[in-house]
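One chain comes next, on its own, written out as structure tokens in the form predicted on its own.
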Amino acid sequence: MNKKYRKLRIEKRNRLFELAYIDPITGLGNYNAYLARTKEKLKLNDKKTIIILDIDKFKSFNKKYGHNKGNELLKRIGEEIKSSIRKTDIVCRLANDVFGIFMIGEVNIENITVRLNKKISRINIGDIWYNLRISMGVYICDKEEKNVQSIIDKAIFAHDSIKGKYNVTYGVFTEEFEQKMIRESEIENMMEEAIKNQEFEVYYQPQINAKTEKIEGSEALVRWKKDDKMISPNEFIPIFEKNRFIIKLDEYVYKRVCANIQEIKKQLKELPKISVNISKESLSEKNFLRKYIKISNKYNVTPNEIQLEITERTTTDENVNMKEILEKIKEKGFSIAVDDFGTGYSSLNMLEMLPIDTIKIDKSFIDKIGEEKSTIDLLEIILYITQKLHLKTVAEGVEKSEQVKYLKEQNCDLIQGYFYSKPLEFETFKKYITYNEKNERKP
């Protein structure tokens, strides 16, 4: 073999190695390199610390400054991380703006996270300084573990636990998280069968007109009944949102609601508008609207009989053009409600920018009626602004007579909560509508 051929082979091998293991933007190792190097380090009989780090709203940075500047930022972040850890530690860029750090031996978590946050939260590219916010998930492995993906998942789980907590920069994986991961796995193993066996049931919670005290609307709420036991929506909905099974569940609930509306219409000339929750995952599907219109037509349900309900968090999603999506929904005749209003970080300008019909005020505000003046002041402001914008308001989680009295005084439109009714099974809900028409509150 001549020298020229040997050199070409070496160059080719090096090039293949770079493609397989080197991130072209930062020059750090990539996901494959992280897996390979950490797998080797797991064999060492010492404590290991895994940190998963990403940049909050990195997509917004790319949109504002361009991908070239975004790539420069990623390179600078990689450099800052590398300078903040020991030479024996590993740092790789795993995907997009996600970096993985692997450290052997004793590590002061508070010190390293503070150091990383200080170096990355304000970073310069050329002569310009940028303010950033990072989130970190930490997993401390002080026992024998062989599965690299498992330890990465645990750090990611800790990372995800602090998303949305604006005063927290890192989370540490605990035994409590371990149990949550086991439970999450159990739920994921059951979810497909649950749809197939129709274990998900739709309940309806009436919304009462504050002036007439007659039912004017209701919210469709999904419940999961497994072996005569209820699984809380607070437990399964976040999991379904993460693995996107929520898209299937949304469609399942919508079909059940349309079938129920069709049945009610056989008995009543007028029925209260039903609000159906739609996740941001469903809204981002290209054929979402076409599919839901097709379902409505199948059950002879018109869009004006249904209100689609989204969370306030969904309105600020950077991954989709929410204004365009909601305008298309409105064009088809649906009305739109924003749920959990007041719990997120969206601007009140959002109320003017988006084609919204109804604002649902979160229960956390209602619970503090009569307790915290600052909360009451904010609640009054929200009600005042929504009235000026001619938006309908629904107060959620109303349980006490003093809350009802206050909301009536503030001209809140609809009241939803246990004071009037808990969520009802469909057959009971039909009776409730009939009794309510006769001014009798409960069936």
Ligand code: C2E
Contents of the next structure:
Amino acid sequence: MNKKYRKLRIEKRNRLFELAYIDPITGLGNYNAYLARTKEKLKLNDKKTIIILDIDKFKSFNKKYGHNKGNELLKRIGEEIKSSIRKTDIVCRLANDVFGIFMIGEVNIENITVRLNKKISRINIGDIWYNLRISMGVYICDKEEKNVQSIIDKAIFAHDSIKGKYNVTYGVFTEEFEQKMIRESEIENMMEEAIKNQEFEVYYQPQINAKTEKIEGSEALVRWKKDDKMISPNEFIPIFEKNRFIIKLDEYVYKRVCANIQEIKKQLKELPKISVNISKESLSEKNFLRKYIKISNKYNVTPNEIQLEITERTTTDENVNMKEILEKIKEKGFSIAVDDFGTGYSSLNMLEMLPIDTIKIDKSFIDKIGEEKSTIDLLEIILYITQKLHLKTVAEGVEKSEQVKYLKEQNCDLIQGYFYSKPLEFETFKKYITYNEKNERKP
Ligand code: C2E
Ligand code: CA
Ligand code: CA
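Now that you have shown the form predicted on its own, what about the form predicted in complex with the ligand?
Below is the entire complex, every chain and molecule, led by the chain shown above.
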């Protein structure tokens, strides 16, 4: 082969290598490169530190300033990370706005995370400066590791543990996470079967009108019965939100609710409005509304018999046009409740702008009733504002008579909580409504 062809061949090989290992946007290594470069180092006995870093709301940045600026930003972040670590350390861009760092030897976590945060949270592209928020997940290990993906997973797990926490920029993987991760994968291994085997059931918790003391609504709450044991929604819902299985579960619950409504209507004159929890993941699906309308039609349920509950956090999600989504839902006739109100960071502006019917005041506020006067001022203000905006109010987690008394005095509309009833199995719930129709409240 002559020289010219050999040269071409080498160039081709280099080019293929670049395509396979180099991220064209930042010039750093990509995910494949990260795997390849860290593989050898994993066998070393030295201390290894992995940091996974990403920027909050990178999508919004892209939308606001365009993709070119977004790419420039990623490049600048790559540069800043590189200048913050040693030459022998590794940094690659693993996906979108996710960077992976790998360090060998002693590392002062506090120093490095503070340095990275300082350099990236205020960063320039040319003359223009941008303020960003970053999140980091850290995993430190001093034993031999075999699998690169498993150490990335651990750093990501630590990263996810600080989600929703304000002013926390990094989380470190600890022993206790190990157990959590095992449990998480256990749950993930059982979930598909659980739907098939109908292990999920829907319970109903009555909502009582504060003036008439009659049942006026109820919330559908999912229960998971696995071999006579209950797994708490507080355990599995966050996992399902993370792996998006919640889309399937929400739909399943909605179907059960529609079937139950159809059955109640055959037997009773009046039907209390049923609230169904809808996760952010379900709500932002393109065909969400079409799918849910189709299900209701199948069971002869009209949307005005159902209220959809979305959390306050969902309403402040910047990735979707919440106003548009909710308006379409309203157009179909559903009513909308904002759940866990007071725990997120919504503004009064949001309350006015979005087509909301009901506010559900979070239990943490109700728990404060009966404490010193000053601590419940906020609750009084919330009730005052929601009434001014003609929104219906539901108090959640009401357990004591003094709370009921206070909420009645403050003209709260509906009361939900153990004081009146726990969430009930469907058959028991039906009896509860029947007794209520006959004016004898508790079955
Ligand atoms: P949430 O929507 O805030 O539901 C209220 C929770 O408070 C329920 O917990 C309910 O059983 C509990 N609760 C009601 N009254 C009282 C009380 O007086 N005292 C106390 N201590 N607790 C009370 P649960 O059923 O364990 O559900 C936990 C969370 O799981 C729910 O919080 C909701 O965010 C989520 N969830 C439940 N079902 C579904 C579902 O079908 N889809 C979705 N996406 N999320 C669901
Ligand atoms: Ca709820
Ligand atoms: Ca709630």
